[in-house]
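For reference, the chain that follows is the form predicted alone, supplied as structure tokens.
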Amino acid sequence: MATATRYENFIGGEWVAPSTGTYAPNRSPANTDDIVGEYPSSGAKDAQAAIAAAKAAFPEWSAMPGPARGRILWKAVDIFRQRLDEIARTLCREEGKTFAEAKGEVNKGIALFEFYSGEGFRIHGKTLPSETKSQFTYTIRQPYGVVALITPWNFPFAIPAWKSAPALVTGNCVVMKPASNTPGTATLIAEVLQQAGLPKGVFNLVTGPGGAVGNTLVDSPEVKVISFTGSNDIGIALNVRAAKRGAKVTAEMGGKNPVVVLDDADLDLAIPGILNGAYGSTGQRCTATSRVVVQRGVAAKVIEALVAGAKKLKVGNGLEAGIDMGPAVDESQLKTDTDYIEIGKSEGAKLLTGGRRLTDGSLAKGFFFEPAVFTGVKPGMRLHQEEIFGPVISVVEVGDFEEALHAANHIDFGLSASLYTRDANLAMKFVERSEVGMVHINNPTVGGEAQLPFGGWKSTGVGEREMAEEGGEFFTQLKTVFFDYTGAVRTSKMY
């Protein structure tokens, strides 16, 4: 067997071995014999070195005009496009997405870098009238300094893109800690930024466990801002920990997203949208469709179509042609998926299809799971309330719009919701009364665009929105200026 390639941390513009001297194999969830590479199992010293490098780089980077910073990101966009297939293949191998999904994610991340490259021209404040005569009052936005980005495994390119691009273009210096099971894609991001000419120390990458690396970043007084995406338990604990020293935090966490299907819905539109939302990326998206709230008049048709659609999906290694759904990301997530099948059954829900680990033939060495559909789900059940993060649909039958809205909102999470209907009045009521940060009408619960804010309500997140103009504003601090120009120093006469 060939020896796996060994990779290093990226600190201060150099590829550096971890202080611990230890590395961990990055195994594909589709075939655990496939080792993507060996990546550092770093410690606190490595995180501290990255923080110091970022701090040292900040004065020069923040002094660079915003448009100049944006042009470096634009150069990175061009390089990302040239390396798209390479990045997508690495993403596919280490996370498990199909190759088509991986390319889609990389393209989304490129669009984010493209959007924020232009934001270098638009880091703006406001001019406002003063109550005082001969006084010019205005606001400006300035960077914080060193920011820490703690990113998840489910979107190992797009989420680092939508965190790092706005942080960089607004003049901050970054230390990124990617998820331990997807370090390969993050390493390629560091390679491209280096290739694009980003000054040394402006972007730093440290791979390793959250207990050592993540806690060091959260606790460091030099880290002014922390952007986290991950589980609720870790996100809330991180927020509390950072708050003790006054650090600014945004934490995007869980989702349990409903699709409401009314009697008048276009089922030819709704069914593919639900299947894509539920089973795309193996259901491992915070915006994934996990609950289908359907009016009884069309419930039988919807259930029949969902079961048929789930059974048609071809599960396998995403690098192979014709595959519709890849594996769970690791053994722990696979166990979560299978555990919730038993939880659903114990609560009285009816499993109509799926819910088994798949081990036939080439699937034996991966974490493959059969897409599942439950019916008979009630709003109080754990199957309805708790995030599974896997390819499991829970169908809740309701009598009318008000009951559907109640079922959709009757949950702690509030990220995304979708409604399928031809009734514009009900659509607008749903938009107004849905307790979520993002609403889709006649669209799946998944999806986002670079120029649109991303984030949720309730237990889904704390802090500010990501992506769009708001994503850049999170990484800046506002300064108000009072300029009494009657007392301004006059310039000397020019000859």
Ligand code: NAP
Contents of the next structure:
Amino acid sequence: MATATRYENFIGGEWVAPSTGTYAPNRSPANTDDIVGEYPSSGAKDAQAAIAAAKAAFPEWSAMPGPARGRILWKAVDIFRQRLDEIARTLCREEGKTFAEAKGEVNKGIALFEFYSGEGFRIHGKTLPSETKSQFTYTIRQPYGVVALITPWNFPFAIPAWKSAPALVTGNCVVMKPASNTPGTATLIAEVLQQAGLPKGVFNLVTGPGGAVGNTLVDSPEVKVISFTGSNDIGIALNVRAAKRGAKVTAEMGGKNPVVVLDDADLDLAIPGILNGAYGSTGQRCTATSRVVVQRGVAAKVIEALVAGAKKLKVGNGLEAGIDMGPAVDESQLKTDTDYIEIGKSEGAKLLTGGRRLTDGSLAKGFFFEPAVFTGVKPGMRLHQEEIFGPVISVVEVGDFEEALHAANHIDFGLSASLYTRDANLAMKFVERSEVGMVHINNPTVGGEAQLPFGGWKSTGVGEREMAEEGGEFFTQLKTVFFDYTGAVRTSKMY
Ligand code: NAP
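Here we have the form predicted alone; I need the corresponding form predicted in complex with this ligand.
To see the whole picture, the full complex is given below, headed by that same chain.
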């Protein structure tokens, strides 16, 4: 058997072996015999070395004009485009989504680098009139220094892109720790940034367990800002830990997103939108559709179409042509998916299709799961309340718009919500009263664009929005300037 390629950490512009001397095989969830590579199981010392390299690089990088920093990111955009298929293939192999989905994700990440390249020209403050004569008052935005980016496995290219591009262009130096399930795509990002000519130490990558590497980053007094995306348990614990030393944190966490279908909806739009939102990327998107709240007049039609759509999906290795849905990312996620099937049944919901592990032929080597549809779900059930992060739809039937809105909002999460209707008044009410960070009308719950703020309300998000201008602002601190040009002595009784 061919030996797997061994990769290293990227610290101070060099590819460096981990201090632990240990590596972990990165196996494809579609075929555990397929080893994408061996990646460092780093420890605290490696994280500390990366922090030191980032700190050393900060004075020069932060002094470089924003447009010049942006041009280096722009160069990376060109290289990412040239290496698109290679990156998408690694992503597909290590995360499991289909090759087409992987390409879509890489293109999304490239758009983020594109957007933030231009933001190098627009790192702006405000000028405001002073209360005092002949005084120029304004604000400027400046970088923090070393920032830590801790990312999940489900978007191994797009999320590192939407965190690192704004951090870098605003003049910070980065230490990134990707999820242990997906170190390969992150390693390619480091390679491309190196190729693009990013100065040594400005971007550092350390792979390895969340405990050793993650905690070192979170506890280091040199790390001024932490941007985390992942589960609620880890995100909240990380936030508490970082707060003890006063570090700034943004944590984007779980979702359980509803689609509301009213009686007047165009079902030709709604059905494909729900199927794509629920089963695309194997339901492993923070914005995935997992609850369908449907008005009784169209419920039977919608349920029938969802069951037919779920049954039609071809599940398999995303590298193969004709596959609609890949595997769960690992054995533990597969177990979560199957556990929730039992939970749903025990709560009295009715499983109409799916919910089994698939093991026929070559599927036996991966973590494949049959897309599922539950009906008879009530808002109080765990099936309605808890994030599964797998291809499971829970259908709740309601009588009218108010009941639908209540069911949609009756949850701790608040990432995205969608409404299908032809009634503009109800659509506007839904926009106004949905308790989420992102609302879609006649659209699936999924999706985001580089220039639009991304993130959730309620327990989904702590901190600031990501992407867009706001995503860049998060990585900067404001300075207010009072510039007197009278030449006269000034004293103040205020503050
Ligand atoms: P996770 O288990 O919370 O892990 C996220 C990251 O945190 C990984 O890099 C993980 O490393 C690291 N980590 C683990 N323990 C840590 C610690 N003690 N200190 C610091 N870092 C630590 O989440 P996941 O399973 O990768 O991702 C799935 C979750 O992400 C879902 O809940 C999903 O909804 C959420 N998500 C949210 C958004 C959003 O924008 N709201 C977007 C995408 C995903 P290891 O891999 O080594 O454990």
